[in-house]
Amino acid sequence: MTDTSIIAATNLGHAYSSIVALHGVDFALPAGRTGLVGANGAGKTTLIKILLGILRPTVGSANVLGFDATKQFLQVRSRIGYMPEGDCLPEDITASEFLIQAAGLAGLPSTAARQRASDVLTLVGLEEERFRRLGGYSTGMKQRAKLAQAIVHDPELVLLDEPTAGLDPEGREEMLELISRLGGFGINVLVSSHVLGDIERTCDWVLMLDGGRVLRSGPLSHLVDADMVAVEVVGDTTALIDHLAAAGANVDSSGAHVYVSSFDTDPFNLVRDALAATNTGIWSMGPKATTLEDVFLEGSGE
């Protein structure tokens, strides 16, 4: 674990009998907003449970905010918040009562707990509904209430498990806006989601899991490359590809389509010069933005 990472794992593995959920997982996540992505069965839920101290890893170690998640789970839990995916709210109390209890369990005195509950319910847009029983809440309101309880004690880090699950388009937009705002309050975020577009909109760093292994881990800006040129070539692409590769470009192709990127040089200039040098004709040419879905599918081999 580096001095600047807030969550890290070293050779982390966990098995449920003969089923291996995590295998040789290594990563270090910086402060900020990180997206945890992967298909169902990738190991996301298992990883979150280990970070919370609910599961003990079969091998390896995980650290959260400088504490061993297995041996020092009480120190970890006192500094983090957790928004679970499932419907877990008590139905017979109001949102205000629920938040006051949650703040009290985190150690806030009674007066401070009441004030904090009021402030957080206002923040998530439930100020007018705070005296309604949670059992009468809509799905969107329940998601907001779960987020509120996760941050009512002002944690250093919050783990959000599928925070937009079940929300309509308007509710999704509002939830994503709330997640984006958490950094302004000094709260680090780990968002677990299978909706890659949500991660692209809210996160700065991405941890991808596939089959219990780390597929990618890095800044979103590096994984999602907007500086790629897509060229549709007339005729054979070989000469163009060879020239671009010799010039140091990163080149991929599919049929008549050639995709070009470069860390050092403007790829448009590389393509322009290569087209002139090889006398290659094209049908079209323009920027190609790589999405997280492209990165995931490429890395997983699908």
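Between two forms, the rigid core is the largest collection of C-alphas that superpose within 1.5 Å. Positions refer to the first chain, counted from 1. The model shown is predicted, which means the values in this text are computed figures rather than measured ones. Compared with the form predicted in complex with its partner chain:
- Once the rigid core is used as the reference frame, the Cα position of D68 differs between these two forms by less than 2 Å.
- In the core-superposed comparison between these two forms, S17 has its Cα shifted by less than 2 Å.
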Given for the second form:
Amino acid sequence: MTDTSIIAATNLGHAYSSIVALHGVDFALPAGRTGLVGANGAGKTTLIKILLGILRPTVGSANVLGFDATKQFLQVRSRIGYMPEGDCLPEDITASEFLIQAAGLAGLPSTAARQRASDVLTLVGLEEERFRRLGGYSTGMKQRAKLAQAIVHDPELVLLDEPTAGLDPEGREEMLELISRLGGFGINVLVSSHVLGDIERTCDWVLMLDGGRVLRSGPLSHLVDADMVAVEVVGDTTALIDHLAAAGANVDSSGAHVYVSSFDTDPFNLVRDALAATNTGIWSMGPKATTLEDVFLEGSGE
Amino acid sequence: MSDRGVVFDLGYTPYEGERRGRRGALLTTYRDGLNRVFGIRRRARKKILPWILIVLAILPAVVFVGFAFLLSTFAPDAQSPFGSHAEYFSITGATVLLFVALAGPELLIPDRRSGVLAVYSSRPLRPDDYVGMRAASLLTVIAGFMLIPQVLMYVGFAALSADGFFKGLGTNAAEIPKILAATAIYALAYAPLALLISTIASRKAAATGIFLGVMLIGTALAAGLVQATSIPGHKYAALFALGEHPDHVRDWIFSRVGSSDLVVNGAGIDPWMSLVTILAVATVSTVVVVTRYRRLM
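For comparison with the form predicted on its own, kindly provide the form predicted in complex with its partner chain.
Zooming out: every chain and molecule, the one shown earlier first.
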């Protein structure tokens, strides 16, 4: 674990009998908002359960906020919040009562728990509904109540497991806005999701898992901001590709499409010069936006 | 009513006050358990049965003391036919059995069904802490059920004592450890088994039914087995009369001749065997419940 990382894993592995969910992964995540992405079965939930101290790693260790997640899980849990993917709301009590209970469970005295419950319900937009029983809440309201219980005790870190699951577009927007604001409150966030667009919008670091292994871990800007130009060529692409490669560019092609990137020079200038030199005609040319999905598919070999 | 909330940007105030950690989590879990079994902060229909049972447990004690008061006023030499502490356990034993049948499932099953267990798992609590605090809630309620009417009778009869209140208190002081021991026996006989069944059953109604079935129908089956067979050792089938063991041990504690209606008495089961059965069932139940929750949390 480095000085600036809030979560770190060293050779962290877990197996359910013969099924290996995590293959000795290593990573260090900095403070801020981190997206934990991967397909179903990638090991996201297993990792979250290890960080919470619910599961013991088969090998290796995990460190959260400076504490060993397995041996010091009570200290870890005193400092973090968790929003599970599934239901976690009792239907027969009001949101206010539930949040007071959730704050009490995190160790807050009752007066402070009442105050925090009221403040946080206002923060997530449930102030008007706080005395309504949770069983009568819509899916969107339930997701916000789940987020509220995760942050009611003002944790240093909150783990959000699929926070936008089941939400309609408007509810999704609201949830993403709330998650984006958490960093401003001094709360570090680890968001687990398989909706890569959500991660791109809310996070500044990405930990990508695939089949229980780390596919990528790094700043989002480094992963998705590859400075690439896409060119659709009229006719044969061979001369253009050869010229670009000779000029030191990274070139990829698919049919009439040629993708060019360069670490040294502006790729647009390289393409312009190559087109002129090879006398190649084009249908179109423009920047190619690399999404997290591109990175994931490339990394997972799909 | 609209299900859309409005997110207000009112700023955020970090919490910098006291954090009690595990101690606070334990207290909250215990308090929530009490709220649950009494229906506090729940719908009105959740309050009805618990409070009816509380009244049923306490009211006879008030009537007994009242009757003793009338007797002491109008016929000072007459002996009140009511009021033995040991006998009163028969009244509260039945109401507690019903209360535990409802409270045990209420304490464990909703948290599993609604997924709230995931919230407990993210707080500074061990699985054993959760189970321990739920059990503590149930034991507190059982103790309250059993002891409040006993205290009412104890104090009431002392107040009516011809020798004066304080001497009256002293006269029956020997009963106090017996009352406490009998209360502990009923609590041990009912609570762990109710929690075990609530750990296995997925619905509250089913758990209540199974618990009452084990306690009441089990006793009837045990009686049938004891009477219907003549193989050597058949009397030990009476050990399956789980609902009768606390009464049997209570009679032992109060040095009373037990009722011949009890299957365990009829079969000649010694009270210590009933005590061992209670302790064995409580131990096995506790181990199973704790093991299961260690897997769940």
